[in-house]
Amino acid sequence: MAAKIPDTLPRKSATFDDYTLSEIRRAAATGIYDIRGGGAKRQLPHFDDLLFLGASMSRYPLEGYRETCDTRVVLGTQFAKNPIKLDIPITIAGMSFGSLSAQAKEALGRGATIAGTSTTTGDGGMTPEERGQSKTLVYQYLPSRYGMNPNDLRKADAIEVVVGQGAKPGGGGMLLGQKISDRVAEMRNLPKGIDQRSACRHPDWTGPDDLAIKIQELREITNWEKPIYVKISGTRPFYDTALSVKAGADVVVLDGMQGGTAATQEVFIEHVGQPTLACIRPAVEALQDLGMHRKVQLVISGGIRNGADVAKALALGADAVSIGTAALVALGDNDPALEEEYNKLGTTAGAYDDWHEGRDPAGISTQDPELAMRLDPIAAGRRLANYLKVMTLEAQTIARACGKSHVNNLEPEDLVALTVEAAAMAQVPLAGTNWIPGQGGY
């Protein structure tokens, strides 16, 4: 009697996984590319691949909460008459009214103010709710020029010239017609209900020499009072940082590919740019080569989630960080309490990213009046402030453990990497060795 051949399980392709197959079928059925919000969802080297060494025998830690660890940071110290003074090194990134509801923008301003930090307008102009509730407000100056006027520039506390965004380097913003309400249309001087696609580059300059002229104009408009930030995407951080400094930036904001967006092509989000971890050290090197490290401040954004991420970014040479997606989650985005409503949209809490459709049940990424009313900006602002407080305490705890009296005193020497990739990107030793890939050692 022949032996029975054991059954074998069917094996799926690692290249053509379930999601890839579903995307092929969707593209074949619709003939259009996928648009979504959020940041990169693929596995990338990140701050989790780094560990702090802490202090024991060879280093002296600070004693609990009895020895102070300062968290204050000043941004824009080079040229501005009124640099930005923050209580914590965590700021709120630019997210526009249009992509977010007016209630969400108000909540961001409330939370940032309670925590002693700044928020940022994003594309589409300045709303009274946001200006009214934000003690410190940064005004984004984008290629679209939507809502831009000299009066609002003067009302802001700083100006951020946006050259690139981590989720879509080389691409412009998108706001689909269903989110262009009467108010959004009026602020942006657009027809109601018509898809908007912003330009990918500024209309009145094409390079760093022109940018220097534009920065000079912005300084004159604001009487040299406001710090001028330049925001770049994580593509060529060494050269882009150097050119930003040469053009006269007070602050460089560097956004890695884990940074989010309200809406763009998924192919952008997942396949253009570099991980945040890979961008920090080249930017710091550019500042050091120019003798401008700590004179021109560096703000890092893209996938910052907790105090450990904050501390690691600071240890690698940043002066502060900026959060977007995490701030929205703190407000109530992707809340499991809304699971049933997310299911009706064909998704689940934690995976919802169709922010461009304007049907967000949390009332955050929508212009639907009924949905937007679900978000209480006072309660949501308190949640954001609580989250910022916890992040700051976590960063302080790590800094004290490393013997630092200020979070900005953290340094690469306090870090090791768990993977060769992270060691190379962060330029810190692989754990258990003194080897930094590309720099010798063992």
Contents of the next structure:
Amino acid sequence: MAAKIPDTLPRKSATFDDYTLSEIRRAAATGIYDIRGGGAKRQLPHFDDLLFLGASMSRYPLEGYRETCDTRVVLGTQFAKNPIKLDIPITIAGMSFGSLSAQAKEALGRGATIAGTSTTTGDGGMTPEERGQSKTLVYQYLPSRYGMNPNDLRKADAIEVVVGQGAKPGGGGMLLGQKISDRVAEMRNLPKGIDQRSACRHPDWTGPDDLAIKIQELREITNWEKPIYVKISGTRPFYDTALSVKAGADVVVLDGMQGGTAATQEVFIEHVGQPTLACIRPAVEALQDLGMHRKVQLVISGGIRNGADVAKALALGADAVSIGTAALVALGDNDPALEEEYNKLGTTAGAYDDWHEGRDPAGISTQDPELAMRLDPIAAGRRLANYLKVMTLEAQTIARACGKSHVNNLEPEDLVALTVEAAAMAQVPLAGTNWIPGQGGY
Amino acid sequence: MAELDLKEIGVRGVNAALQASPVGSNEQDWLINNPMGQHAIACGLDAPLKVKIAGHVGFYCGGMNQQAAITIQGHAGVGVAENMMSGQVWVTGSASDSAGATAHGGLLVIEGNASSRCGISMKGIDIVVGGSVGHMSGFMAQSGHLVVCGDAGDALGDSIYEAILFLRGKVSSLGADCIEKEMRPEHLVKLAELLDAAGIDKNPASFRRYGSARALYNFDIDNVDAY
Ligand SMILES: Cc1cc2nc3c(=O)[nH]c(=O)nc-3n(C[C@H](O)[C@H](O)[C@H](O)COP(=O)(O)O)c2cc1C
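Having seen the form predicted on its own, the form predicted together with its partner chain:
Starting with the chain above, the whole complex follows.
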């Protein structure tokens, strides 16, 4: 009897994995690229690849419950008459009314105000709900200028000129017809139900020399009271930070590739821009070269999830961080309690990212009045405030353990890296060595 | 009439005086001397002032204007009357790029020519240009009217939404989704009104109307080259 020849197991390709195959089939069936919300989902070098050393014989910790560890931060100290004073170094990033429901915007304002921090408008202008609930509100100045008007500009506490967004550096915005309700259409001066495209370049300036003049105009219109932030994506952080400072920015907001978006092409989200971790040191170096570190404040965003991420970003030289996706999760986005409804949309809690379709069962990324009604802005705002408080306590815990009386006193010397990549990007030693890749000639 | 010398008090001094000008006071009529091509002159006004600027101005003159009537006796730099909400900005000379960009209302008159991107992303403003406009004028124009008595450069009205373009001369090329449209009686009436407001004596019937074909309003893969 012939011996049975052993079969090899069926083997799937690492290159052509299930997700890749499904995307090829989807593209072949529709002829349209995939659009989604959220940030990069692939594995990237990130803050988890860094560890704090903590105190030891040579460094003394602060007493956890007795010695204070300050978290206050002032943004826009350079030119503005009224800098932004925050209790915590975590701000809420710009997310548009349009991409988010009015209830979600209100909840962000409520939560941030309880926690003592700022929120930010987005592509689509300022809503009264948002202004009403946000003690400190940053007004975004975007290429589309939807809803842009001098009255709202003057109502804002700071102005953020948006040059780029980490999820889509060099890309414009889009809001698909499903989400252009009457109210959104009116605020944007557009017909209802059309796909709204927003430009990627500002209509009346290009480059840093023009930006300097634009910033002068914004200051002239607002009596030199309000700090001017410039938001850039994580592409060429050294030069973009230096040029933002040259143009007169009071604050530079730097958004890495993990940063969320309301909607853009998947290929853009996953393949353009640099990881947040890789952007911070070059930006800080640019500020230091110009003698402007801590004078022009640096706000980092893109994948910030907990107090450890906050502490690590600050240790690398940021003055504050900003959160988008995590704030939405705190409000109730992707809640497993809604699993059945996510299943009906062909997805699962934790993976839902078709925010552009406006069918969000959590009532956050939608303009459908019935869905939006599901979000209670007061309760959701409370959750956000709780979450911000926890992040702050976590960052303080770490800072105290490193012997710092202010979270901003954390420094790169407090960190080591778990991987060679993270060591190179964060310019801190690989754990267990004194080797920082790229320094000392090797 | 009150006079301000920009050379003496700088842009900040001029703007602070204009912006503080109390409604109903005698200080409603201003003359700005020596503008020296400086930027951001007379921006952010919000009162029914009459402001005359004696000379050329730089970028963003009359930016975000509300209510005021500003006359520039000379040429204007980039973004004149950008994001104007109401009132009037009048340029006796020519204007650089992005004149009237993103403006929501009011009237912008340019007696000479306007450079590229005139009326880019306009959101309700009326713009009348006595001469010609450069390329990409009316790009993504959302609403309002752009009247051009001369010619238009390449890609006029590219990705235009609901704005209405009137052109008397030749157009080098039309941008994506911009087409010539029938001039109906209501358009002739509106055009006559705009020409009149700009003090231009031309027959409305000698203009053509352009606007959106609305073919790009909802994504269609077969139009992908046009996006
Ligand atoms: C729903 C949503 C809408 C957004 N809208 C805007 C916007 O209008 N303007 C902008 O500059 N960034 C926008 N962003 C990006 C955020 O401001 C921020 O850069 C990003 O969310 C930070 O990364 P994180 O989501 O990982 O925290 C949006 C992000 C999300 C998730």
